[in-house]
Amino acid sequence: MIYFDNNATTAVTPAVFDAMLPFLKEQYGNPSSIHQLGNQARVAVEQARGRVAKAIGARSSEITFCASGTEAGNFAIAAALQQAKLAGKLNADSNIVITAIEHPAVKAAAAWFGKLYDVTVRVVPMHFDNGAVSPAPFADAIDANTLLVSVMLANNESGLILPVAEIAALAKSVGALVYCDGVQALGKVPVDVKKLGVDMFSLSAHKFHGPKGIGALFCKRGLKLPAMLHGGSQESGRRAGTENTPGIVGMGVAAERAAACDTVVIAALRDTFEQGLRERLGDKIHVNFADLPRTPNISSVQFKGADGNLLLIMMDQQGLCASTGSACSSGSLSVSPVLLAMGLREAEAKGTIRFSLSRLTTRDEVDRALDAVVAALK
């Protein structure tokens, strides 16, 4: 099987697995217990917290572990609005601003909590200027009543890299908080939350060769937000519940490795794959967004006149795993709203396949993937 669906999830590496294993077997203590086993778990959790923090340019105290990137994003949006309500800042014109290409977890959370707190959700369209995302529509959408701006760093379907620092500066000029979905960024682009200027930043371990079921949220020092979950004092009171020690340990190792990843090699393999498609299939294909800033691992390819879902089935029969878009939306055969928001027509979006590589991808896999695509298309 050739796995080109790494934006959906990645394989746990041997180094991550080996680091986790002791905490699934003999070192199974509760990090809150004061005996030796508990202390071993506590030390491991804090070491992992330091690794995750270093990977994104943060302090250890700014990292809160949670169950997923989805949970982190839901908390960021809910907490920002709850804080505004408790501070008496909500009014009839209060709004939050999100991009049109945010992950379904962010879009759904914004819609839900916006309705719950009676806050308008402003969705900013994607406009491109000189081969990059234009910040102008964000400047138009953000005003003195904006409470939160949510902008992802790297898009999960197209690989598009957004100008987060510029957009964050616009938000800060009116006193709004900034949340950045960074789930698809670590291990693909350099991440420094201080340089980005964001207040909150989410991570999910299984997107960079860590285990599933563990994520983290960066909360800028001094940012006082309501708790994620209420109960015990775990995670400095931000998220109650016994810590997932094996998952946290695995995430720490995976984050450290991801931050040191040589993305030049991944980009070269991606480019080789795209060039191979052009040589073998000519004008039957078109590589979407090749002229925009994108992550080095992703290739969004339009197969002209083809049905993407049917083509995926044929590729799977050839031993190639890929995707038509977000894994969170794969149960639906509807056209990707992200691709439409980025300017593709409906027929073009329906014929688009997302191929996503990782640092584990080999040249041999690229060659075999090309054979599989050609065979499937026939």
Contents of the next structure:
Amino acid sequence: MIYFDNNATTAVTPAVFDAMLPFLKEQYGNPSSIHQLGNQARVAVEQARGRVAKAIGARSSEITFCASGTEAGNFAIAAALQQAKLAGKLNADSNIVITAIEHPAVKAAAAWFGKLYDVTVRVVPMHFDNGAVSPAPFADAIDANTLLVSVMLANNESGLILPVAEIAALAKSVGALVYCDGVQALGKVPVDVKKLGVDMFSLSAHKFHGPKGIGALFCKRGLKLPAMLHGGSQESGRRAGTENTPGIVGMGVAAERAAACDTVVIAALRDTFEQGLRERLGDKIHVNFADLPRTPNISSVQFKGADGNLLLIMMDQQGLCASTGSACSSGSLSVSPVLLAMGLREAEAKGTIRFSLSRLTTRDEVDRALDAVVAALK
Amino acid sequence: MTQAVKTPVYLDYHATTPVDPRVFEAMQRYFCAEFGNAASSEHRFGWVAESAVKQARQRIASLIGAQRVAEIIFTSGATESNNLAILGAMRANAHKGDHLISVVTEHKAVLDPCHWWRQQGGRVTLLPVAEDGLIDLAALEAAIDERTVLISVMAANNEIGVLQDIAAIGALAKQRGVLFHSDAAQAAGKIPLDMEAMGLDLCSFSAHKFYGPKGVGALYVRRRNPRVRLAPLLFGGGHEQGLRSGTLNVPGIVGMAEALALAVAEMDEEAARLTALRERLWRHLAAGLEDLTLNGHKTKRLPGNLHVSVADVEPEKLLTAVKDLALSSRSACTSASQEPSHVMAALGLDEQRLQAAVRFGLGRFTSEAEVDYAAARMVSMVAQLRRENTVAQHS
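Can you now output the form predicted in complex with the partner chain? The one shown was the form predicted alone.
First the chain shown before, then all remaining chains and molecules of the complex.
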């Protein structure tokens, strides 16, 4: 099977697995225990924290481990609103600003916590200007009552890279906090949270060849946020619960490798794939978003007049795994709201398939994938 | 004469347990080979992952006496499960009431959500315990009022190991129409648990306490008689019937199911073995040490738990001195704190016993030789520390 669904999840690499192994075996201590086994686990957790921090240009103390990117995003949004409430900053015009193409975890969390704190959620549409995201709609949406701006760095379905630094500067000018969903970014685009100017940034290990069940939130130093899970002093009181030592260790190694990964190679493979599709299928296909800044691993392809879901089944039979959109909402047969927000028409979105490569993808797989696509279309 | 044992001897099985090699075997292939996202419904990698999760859910449901597979919600651990159960139930049932009953000796992962609920304006009653660590059922019944939504009582205490009468509490809760949650982090896989027979509506599990991996747990949520309503903590893709969004930790979930299946299959034999080892440890310690007292109920306790107070010895000094024993004096989650444990404080003991607490947690890989070694080391080190105390007092 050829796996071109790396935006849904990735394989744990042998190097990451090997790093995790001792902590699934003999080094099983609870990092909070004060004896030798506990200390060994604690040292490993802190080393991993350093690695994750370094991968995104943060300090170790700014990294809080949690169970997933979803949890990190929920925490960021809930905590920002809770903090605003505690500081007496909530008023009738309070709002949070999110993009129209945020991940379901951000959209759903914004909707829920917005309602809970009686704060309006402003959804900013995507406008494009000369092959880039226009900041104008953000400038319109952000005002003095904006508490939080949530903008993802890389979109999971289209691969679009958003001008986070520019939008963060707009937010800063009115004193709003900035949360950036970085789940799809690490390993695909350079990440430096300081340069981005964001207050919070989320990561999910399984998106960059780390294990499932572990994520992290960067919280800029000085930011005082209340706890999301209550019940223990782990993670400086921000996230209670016994640390998932093997997961954390795996995430550390995976983050280090992802940050060091040569994305030019992936981009070249992706370009070969797209070139092959164009050569073999001509105007039966259209590569979406090719003229926009996008992550090097993704290829969003429209198969004109086709039903994406049916086509995927045919591709699976040909040994190629891809997807129509976010795995988190797959199973629902409705058209992707993200693709519509990116400017596709309904029929175009329906026939769109997302191919997502990784640094494990080989040239041979690209060639075989092309054959599989062509065979599936027959 | 004790046989040679490998040190440090691990006697901290309440803090965490090693992954059983059979569990590791079961979960291993879901890291690198079968790595699919269980929500990827469009291809084989996703189907394999989904089917592994489905099977794990079925196994766990049947192992704990759940009536429906959908009653198992996977989480990242007992702390998350407890937060979801308590805050989720209180928030979703705000129209019915605002009152929550728990116990002073609960784990922080229950107490802190309770405190949080109180800070939000809710009412919380924390029941006291007797010197043996057990609650008084009459006091529990008296604490229930017409606005009580939830009772949360742990099945087995993480420090002193005492077992509350879960079935009796469940029956009482049913009779009064109040939801009943239990933190079974320490109990699962060690003593029989049956959601239906014990009248549980919500129950928290943590895999790493029963030889499964860290980072995965579950919450049992009753679907019928009554159908328990919860407000989620995490929002997003709508995983776990909308109660817990986030990509499922497939290897962890598979490991958890395997671990629970093994623990339940071997429970009777293992409980007998650990009880005998614990009694042996107690006998050796009691024979070698004066002024040694057992904390918590004598028999209503986890098979692998021995909790003692050693007079005239500072526990931190003792634990530091016996570096070859991996022990603790309290919950790992609060082990950095210098205050006496809230569990010990709740037992109403004198200051002497309160301070000098040592928790022995015996488990699956504990041998008789290790128990003998540990007892001998404790006896000689306590004697030495007591001599030093005496010398210091006289000099």
